[in-house]
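Shown next as structure tokens: one chain only, the form predicted alone.
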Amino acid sequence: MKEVLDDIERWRTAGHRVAIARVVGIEGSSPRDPGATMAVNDAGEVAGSVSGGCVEGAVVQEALAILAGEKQRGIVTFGYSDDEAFAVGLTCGGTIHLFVEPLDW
């Protein structure tokens, strides 16, 4: 998390809204351990990861819509058996769950 709070703090200041993704469980193998962070701000802009690259671009898109009030906080999960999850690149073989919210202070 340390990682990305100047740039969560460059982005309060400016006015954008952010929300925070963070690994919070792994099955198998997984490019990135529990706790790593990624914030996206409401313009789309990017810091910090999650999966090394593998599923970042899902994983923003779901950060948008929670902002844009589409869809509800909540636990995201991505897999090697997850046709979704292929297709954007999680080809590691493990299963990463995240948990996606809107940072509220």
The other form holds:
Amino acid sequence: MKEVLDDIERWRTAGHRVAIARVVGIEGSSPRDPGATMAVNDAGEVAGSVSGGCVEGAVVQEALAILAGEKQRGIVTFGYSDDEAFAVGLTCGGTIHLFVEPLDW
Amino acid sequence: MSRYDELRDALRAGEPVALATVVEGANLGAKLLVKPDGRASGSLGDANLDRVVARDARGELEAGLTSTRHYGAHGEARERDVSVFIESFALPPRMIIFGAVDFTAALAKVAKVLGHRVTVCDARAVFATVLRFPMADEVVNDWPDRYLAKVGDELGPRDAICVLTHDHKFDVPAIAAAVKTEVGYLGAMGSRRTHDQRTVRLREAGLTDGEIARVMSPIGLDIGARTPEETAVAVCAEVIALRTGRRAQSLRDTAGPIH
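Next, give the form predicted together with its partner chain, keeping in mind that what was shown is the form predicted alone.
And the full complex, kicking off with our chain again.
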């Protein structure tokens, strides 16, 4: 969170709405620990990261959908799997659970 | 003031704080912000849950841990009605470097990269200056044992002490004071010959075998480091390996998970 504070402040000052995604759980091998944070504003600008670059693109889509009111805050899971549900995965074979929410608190 | 504003202010002021968020269950997204003294603001939607989570968050904050915990709707243990993500924003771990020598600047730099709050301490005011160590958070002119008498009680398992003076006159009292602290890492620089002589003197100074065994000496992992910068990497890698309990071989030569 610390590393994205300056960006969030700048965005809010400029009148942007912001969503944040935080790693809240990991299983197996994963590049970032719980607490890793990524912030996305309603113009699609991004700060921070939650993996080694594997899932960031998909997280931006989640965040934008939440800011657009198309989705509610909640947990999103990314993992290595053949399952259709995991369109995007971690190449390292682990699973990460992200909590994605608007910064409305 | 919103929870976010409070969190931002605490982080900017460098104050430790824990943020609890309901990530599954009723009141999704509800927040409780907890200070080290247990003061809390916000609510997860249930007074008993707030009380239990505030207690757990204080513990997590003290240990510098971040994790998701599960509770009953009113904070009951061993139930899973709600999942609460408790994120600790603990103070950075400290590294106290005794000795304002060539290796100190490089070690201070690498330790900063790893997120340590770095203090350089040397009794010789000519050497221990902010000009020589601009990367350090703090430069202290004092005798190591006297300095540790002041701050030793504040140090914990996340903190490190590195004794780089390799002069027995400074080393022995510094190490003797350092083993009385709870630091997770205590290293002392010097050749194997220096190490052997120092061990004799530490024993003469009354240190027990257990206390002497805590000292990582000669300091650093065996990566063939030569320069101050390489040595700094060897020392910081040893700090990490000691914390994680690894034997610090190359990953290529081991099996099992990387993280």
